[in-house]
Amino acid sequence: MNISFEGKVVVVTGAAHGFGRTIAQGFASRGARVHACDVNMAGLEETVKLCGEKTTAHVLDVGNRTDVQALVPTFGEVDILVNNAGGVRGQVGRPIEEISESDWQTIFDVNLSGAFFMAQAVAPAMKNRKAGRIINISSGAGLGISLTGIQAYASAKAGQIGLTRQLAHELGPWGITVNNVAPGFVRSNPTTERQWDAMGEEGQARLLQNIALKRLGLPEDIAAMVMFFASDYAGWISGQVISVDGGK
C-alpha cells in the first residue's frame, strides 16, 4: 500500500513532540506541505529540523478561538486537519472533591474545545471543495476510564469522541470524512514516561499483561492509523473510532 500526500497541506496540532511530531514527519516523508501547531516553540522548531523545509511552525493555542480563526485562514485550503494537541496539563489524579473549575475547564479547552475549533475554521474551505479528512486523537480513556484516574481527562476524550461522530454526519454530505484514533499508552514525551514510572514494576507488569500483544506501541504505530485515515483508501470510511492499543 503505497500512500503518498504530494500537493497535499496537512495542519498537525500537537506537534511539538510525541504523536504529533512523528504525525508531522509521516506527512512530509510522503510529500505534503505540513503546518505544525504548538504552545511550545522549542519543541516545533524540532519538529522542523526533523520533517524539513516543507514544514513550518506555528505557536497556537488551539483552545483559544479567536488565535485559531485569526491563524487558520492563513494556510490557504487546508486538505488533512489531525486534531492531536490535548493531555492532562500537569494534573495526577485526585478524588474529586479537590478538583477546581479551572483544573476541570484547561483540560477540556486543549482536548475537545480545541478539536472543535480547529475543525470549525477548515471545514468551510473543506466544504468548498467538497473534499477533506479531519482526524481526532482521542486515548483509550475516552472509551473506558482514565489509567491515572484524571476525570475531566475521561471525560473530554469521550466528548471529542461524540464530536467525531456528530461531524462525520453534518460534514459528510460535502466529501469530508471525520474519523478518530484511540492510542492505548504509549511512552511517547515527557507525561508518559513520569506515568510510565509512577506504576513501579508491578503496575508496568500488570499493564503490559493486559495487552494482547504483551507489548508497548510506538508513536509510529498511531501515525500508521492516521495516515490511513487521511489516504484515499479510506475514501468510504468515516465517523469510524479505531483503537489502536495492540488488543484489549
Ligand SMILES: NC(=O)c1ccc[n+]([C@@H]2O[C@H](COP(=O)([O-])OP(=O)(O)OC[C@H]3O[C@@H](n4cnc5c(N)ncnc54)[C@H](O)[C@@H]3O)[C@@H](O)[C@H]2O)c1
The other form holds:
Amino acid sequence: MNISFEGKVVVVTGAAHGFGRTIAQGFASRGARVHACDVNMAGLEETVKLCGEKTTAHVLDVGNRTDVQALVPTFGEVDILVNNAGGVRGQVGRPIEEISESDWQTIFDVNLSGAFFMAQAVAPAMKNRKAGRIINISSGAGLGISLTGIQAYASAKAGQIGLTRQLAHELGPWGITVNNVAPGFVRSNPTTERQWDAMGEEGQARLLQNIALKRLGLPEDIAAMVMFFASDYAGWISGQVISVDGGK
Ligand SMILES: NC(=O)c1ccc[n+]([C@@H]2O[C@H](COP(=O)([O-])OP(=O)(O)OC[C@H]3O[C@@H](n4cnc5c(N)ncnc54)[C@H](O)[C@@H]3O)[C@@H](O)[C@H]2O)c1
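Could the form predicted together with the named molecule be given as well, to go with the form predicted alone?
What follows is the entire complex, opening with the chain shown before.
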C-alpha cells in the first residue's frame, strides 16, 4: 500500500520515544509536517533528528488543558492527531489498598484526559474544514485486563476506547474519523523491558505461545495501523478498535 501524507499536518503525542517516535518517523518519511509533542525534550530532539526538517519538537504535558489549548492552535490546521502519549507512569501492579489518589489520577491524566484535551484542541479547525483523523492508542488492557495488575491503566484505556466511540459519532457529521489502536505487549521502553525480564524464561515462552503469530510486536507494527487509519484507504471507518497484537 503506497500511502502519502504529503501536505498533511500531523500531531503525534508521546513522540520522544517508543511507538510515538516510530509513528512520527512513519508520517515524516511519507511527506507530512509533524508536530512531535512530549514532556521529554531530549527524546524529542532525537526524534526530530530521525524525522528530518519538517518535524518540530514541542514540550507539552497533554494532561494540562491550559498548555494544550495554548500550544495546539499554533500548529495551524491539523489534519491528523495521534494520541499516543500514555503508559503506566513508572508504576507496578499493587493491591487496591495501596493505590494513592495521585497514583490513580496521574495515569488518567495522560492516558484519558490528555486524549480528550488534544481532541478538543484540534476539533474546531477539523470541523471548519469538514475533514480530520483522530487516532487514539489504547492497549489490550483497555479491552481486557492489565496483565501487570494496574487498575488505573486498564480503566483509563477502557475509558479512552469509550471516548473513541463517542467522538466518532459526535464528529462524524463533519467527516472526521476517530479510531483506536490497541497494541499487545511490545518491548518498547524501560517499563516493558522490566516486565519482560520479570516474566522469566517460562513466562516469556508462555506469552509467545499465546500469540497466534508466535512473535512479539515491533513499534513499526503499531505505526503501520495508525497510518492506515490516517490514510485515504480508511475513509469510511470510524469508532473502531483494532487489536495489533499478533492475534490472540
Ligand atoms: N509498549 C507496550 O507494550 C504497549 C502496549 C499497549 C499499549 N501501549 C501504549 O502505547 C503508547 C506508547 O507506548 P510506548 O511503549 O511507546 O511507551 P514509551 O514510554 O516509550 O513512550 C511514551 C511517551 O509518552 C510520553 N509521555 C508520558 N506522559 C506524557 C504527558 N503527560 N504528556 C506528553 N507526553 C507524555 C513519555 O515521555 C514517552 O516519550 C502508550 O499510550 C502506551 O500505554 C504500549
